[in-house]
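Coming up is one lone chain in structure tokens, specifically the form predicted on its own.
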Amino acid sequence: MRAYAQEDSEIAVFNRLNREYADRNLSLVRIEAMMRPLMQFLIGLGYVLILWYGGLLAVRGAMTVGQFTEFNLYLTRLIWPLIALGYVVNLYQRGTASLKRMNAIFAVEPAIKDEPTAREQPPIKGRIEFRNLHFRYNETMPEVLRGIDLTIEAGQTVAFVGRTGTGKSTLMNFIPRVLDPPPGTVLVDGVDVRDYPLARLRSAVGYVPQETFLFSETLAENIAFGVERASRAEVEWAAEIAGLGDDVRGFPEGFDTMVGERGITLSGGQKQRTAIARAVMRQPRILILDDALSSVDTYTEEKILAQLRGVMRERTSLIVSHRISTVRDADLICVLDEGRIVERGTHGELLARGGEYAALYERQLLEEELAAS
């Protein structure tokens, strides 16, 4: 809003909505405040009228004192049920309105769900294949990925680098089916990802996306999210692997620190490391780090990578990054440009080739030198 000089307009709209909300709540409070005294007044007035008129009838002999007393007792017994009936009607109407909103949510069909062809598969080992993968988000948009052919063996560490918008994150989203790939283009252990039950496929994947989401719970609960009956020792182990241990020891409440909605009490780097710890905690067969170290400094990055290498050796690891320092130790580095893999090889092979990767490496070296000077 600041960039477009719309602060005053947005503040005015926000104030108007707040005032409307406050006025409606005040109106409701006034009605509720008036109802109870009015109800008591009418009940009391009713008793006065009954005593006056019923007394006259008793004096005239039109009814006995016993009948008059009986009528009063019945009336007293009826007052609370009638009041309760009014409360029930009010609660029913409010509950119906809430139920309509809930049903509107429940009625939404997920865009990605188990396919009719999905069936139980053997335990996932982590071999990934992309076969002539072409993808566009809709028919009017250009292709995001074009002819991706790549085989990643189980236990291999593969890195993806390239400029922003070259399709790296889109490619990662296909593996846990955050996005649905075209049939037969993305396979895990030789099986189309569409043929896996979603729960089975995603339970084998530890995914750290670019946008980290944390819940308004303790740090330990955020790390252990998705793991049943996680012990504190396991949480501490995952935090150490993610380079979060020193930070946690500096928190007054340690792992019991509340992180706030979306991790508002943590820095960007701490959020990313918490997400990495969460992914590591699950001990997945496939680990995906989608630019997961962009918010940490180079020293912290090297420390985290050194601790992660032991974990990554035991599983298939995919790393997306803009930093060469993050990917240089990968078994295979793929350079994406305009949705295609234009170069692939190890760090040394790509530097010797003198192509896009070497140019990116030289630019980053120059930037580091300028920043240091």
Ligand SMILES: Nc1ncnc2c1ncn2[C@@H]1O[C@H](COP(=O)(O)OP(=O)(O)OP(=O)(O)O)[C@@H](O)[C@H]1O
Second form
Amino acid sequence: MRAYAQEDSEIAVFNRLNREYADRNLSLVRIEAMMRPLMQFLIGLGYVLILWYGGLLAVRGAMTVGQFTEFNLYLTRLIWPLIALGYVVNLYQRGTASLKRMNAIFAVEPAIKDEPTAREQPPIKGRIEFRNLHFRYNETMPEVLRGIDLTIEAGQTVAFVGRTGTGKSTLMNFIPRVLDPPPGTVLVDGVDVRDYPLARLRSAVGYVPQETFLFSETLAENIAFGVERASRAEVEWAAEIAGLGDDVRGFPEGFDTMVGERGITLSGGQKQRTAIARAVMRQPRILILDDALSSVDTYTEEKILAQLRGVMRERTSLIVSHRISTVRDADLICVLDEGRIVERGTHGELLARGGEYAALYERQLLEEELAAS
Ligand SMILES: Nc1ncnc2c1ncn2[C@@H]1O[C@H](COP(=O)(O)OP(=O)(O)OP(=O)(O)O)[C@@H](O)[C@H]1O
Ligand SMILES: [Mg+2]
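I have the form predicted on its own already, so could you send the form predicted together with the named molecule?
In what comes next, the whole complex appears, and the chain from above leads the way.
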């Protein structure tokens, strides 16, 4: 907001909301303030009436003074339970109103959950297949993916490059079932991802999404997120692999530094590396980096990739990037365009082919030279 010089109008909106909140509370307090004296007044009025009428009866001899006193005694005893009853009714009504709101939240069913066909599967090795995968986000929109056919053997590193909006992130989302693929199109170890228990599938996948999400907790808690009983040594190991070690040593409280509003604000690159450390921490069979090194300089990037290669030996890695330097060493590079794989091969093969990848490479070389000069 500061960047748009919108402070005044935002403050005005905030003030208006505050004013409304205060006004509503004030009127509630007014009503509540009225209630107590009103109650006292009515009780007093009741006594006056009883005294007048009962007294009259006693004087006339229709009732003994004893009976009249007895009646008064019972009445006094009944007043407080009656007030309490009113209070409970009020409390009950407020409670049900609150509960209704909470239930609405609890009742939300996640769209993606264990399918009835899900059953226990042998440990995941990491072979991934896409079989003639077509996908559209909804009926009215054009296809985002148009027939992806690709087999990734366990242990391979496969990279995806391509223009923005060509469906790279969409493709990655299918593997941990962040998005549900059509049946029979995405398989892990020959089994449809929809036939895995969700928790099982996701525990085998370390996914660093394009948009990093960190919690307002300590750095260590952010890295160890989702891993039960993580030791500090493991957290440090993961941070080191992700190239975050030096940064953490510069933080006031190291791994116990709070992240976010109540602590320090991490730079874009630090956030990305924290997210990578989080994924590495799980020692996943399948690691997915969706443009996860975009905010890191090429030197740091190379260091991290080299360390990841050590960890990911015999494990499957999928790397999405816009930078050639990130994908160069992959076993297979796929170039996506408008939802199709238009080129595939190793760095050398694709350069020799002289297609889109080669053009991208040329362009980035040129940019580097320009930046250097
Ligand atoms: N949740 C969604 N609902 C509708 N359309 C979507 C949704 N997410 C993505 N899209 C569309 O799908 C297409 C592919 O998006 P995707 O995020 O997969 O591209 P990408 O290749 O990862 O791009 P980038 O390189 O910019 O990250 C885009 O046209 C995008 O507008
Ligand atoms: Mg993307």
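Numbering follows the first chain given and starts at 1. Note that the structure is predicted; figures quoted are calculated from it, not measured. If you superpose the two forms and keep the largest set of C-alpha atoms that fall within 1.5 Å, you have the rigid core.
In this overlay on the rigid core, Gly126 has a C-alpha that sits less than 2 Å away from its partner position between these two forms.
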